[in-house]
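Encoded as structure tokens, the following chain is the form predicted alone, with no partner shown.
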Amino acid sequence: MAVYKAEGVVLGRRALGEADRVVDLFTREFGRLRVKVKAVRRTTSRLAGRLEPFTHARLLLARGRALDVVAQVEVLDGYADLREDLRRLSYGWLVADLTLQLVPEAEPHPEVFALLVEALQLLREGDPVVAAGWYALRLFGELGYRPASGRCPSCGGEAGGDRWSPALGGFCCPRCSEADPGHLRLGGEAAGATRFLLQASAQEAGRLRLSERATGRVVAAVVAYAEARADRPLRAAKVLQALDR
């Protein structure tokens, strides 16, 4: 049987059959992929507790014939402590399911996963939505879905305010705006933010300070933005949802 090793990150997983599980995983050599790993929920398993979601490894895999099959597991960070707060476990949720929902599966992307590393490094050490706003706005760059920030991508006009518009591509001209029903309204600070954080590192990134009024806002710009490109709701936005309510 064939195998092949690959540097990953757990996005989500779900149980198979008795005592299997499927698990998606972002690999940086492989880019997204869904694997078995065989037998995992029994107490005896020796992979048990080294898939959980957002941990980081170095796995071995074997190919299948539906699904390859986890092997090996060397854990390079488990993150336990982003499952164990309740906000950041769910912003960590917004991560990974604007990974799975926008990244094409077995599509190699090398520098998104080196995004996703540095995000979850961010949800541990910073403000959780801040975090997930910062992974967002980069990855619709990488994926050749970036903002329009300056200059209004419909009409080519100036766009420097707070008027956006997931349909037309991003920040837009008050006239295109309003040709939009779904377009919002971000407000001075939120629409700053969001401008910084489509060109910011993530060092730079976690120094930034919001409202919570602006940090919503941002989560519901990213989020429609998203919405858009994959042309489908976000699972991700409903926790957030009910987080909030």
The other form holds:
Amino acid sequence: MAVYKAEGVVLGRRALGEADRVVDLFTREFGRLRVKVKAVRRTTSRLAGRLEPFTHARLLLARGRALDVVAQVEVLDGYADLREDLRRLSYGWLVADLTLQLVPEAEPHPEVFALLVEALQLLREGDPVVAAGWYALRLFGELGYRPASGRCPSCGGEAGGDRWSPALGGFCCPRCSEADPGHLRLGGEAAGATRFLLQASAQEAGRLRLSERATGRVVAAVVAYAEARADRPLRAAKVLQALDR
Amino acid sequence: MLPEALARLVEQLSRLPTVGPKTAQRLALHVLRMPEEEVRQLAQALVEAKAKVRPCSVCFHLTDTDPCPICTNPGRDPSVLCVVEDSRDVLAIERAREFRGRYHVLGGAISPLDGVGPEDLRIRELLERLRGGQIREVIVATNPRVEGDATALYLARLIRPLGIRVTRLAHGLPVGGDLEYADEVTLARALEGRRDL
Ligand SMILES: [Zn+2]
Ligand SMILES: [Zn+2]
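Let me have the form predicted in complex with the partner chain next, following on from the form predicted alone.
The next block holds the full complex; its first chain is the one shown before.
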């Protein structure tokens, strides 16, 4: 059977039949993949603990009929410490959901893979809310719909304020924002942070300190923007509201 | 072509979890070879189970008496509560014959990618039971997966302020297994949870 190697991060998984699982991976080489893991739910499976969400691993995959099958997993980083902190875990799920909803399957995006690995590091070491916001804003750019930040995407006018329109495509001018009932006023701090994160490196993002109020608004802004692009709600964002109190 | 009545049976069976079309056909043909009386008993068992078995109104474990035999058993310690995701977990822990307290079945675990949040689980009902004042320890026995971990963390955050001890099942190596075959995550957790000898 043909086998191939990939380096990937586990985004999620669900049961398939009695003992198997389908795992959502984001790989450096092939982008987002769905693969099958056999008998992973049995306690004797050596693969189960190695394919938990957020695990960064080197994989050996075998070509299968409908789905390719995981043959071997070598863990590079299990991110076990994320699992001890509900807040980091919650924003980790938001990062996973953004990736699942926005990146099409089987399209190589090595630059998104690099962002994802940096976001996981930031989730572990920094403010998890900033980490998720940074990842989302940079992801939009890599996927070709970077939010407008200086010029209004609708009329080309001055858009230096705090009016954020997911439908129009980012920061927009006061006049155009009035035509979009879904626009948000982010306030000065969150608007400044959003503009900063749009072009920040992971290290720069890690040094950003924000008030709780502003981080909440940055998250609301990126979630609304992602939902407008994906044209469906982010499930993880809904649950996040209940967890992050 | 299958006779219509047989095709209907195959189609019904193939709706069951883990039963593919081939297995469904094999099961259906087996039913046809069974004595009529046994087929009747099978059908009756299906209908009766559906009609009589309900979640216990106290612990939400499946039962045909309410409250369930575990909740009403005076020999079981009412001060220790074991919180599990699913009725199957109650059966698994009961098989170990080690636990003498009572249970609370959550009905799942927090799973944001599936849209399952705390309000979708029987957490409100759990907190109501805890406010009764009789319970001194809650053992969180959710699955050792990210979703189970998140649920445990969330429960601990809610329960600790009530002055009740919250513990979690130890993560360890499967008994009868080989150390050399354990995955590194399980091994790391087993090391973390080591005990004095
Ligand atoms: Zn405009
Ligand atoms: Zn009961």
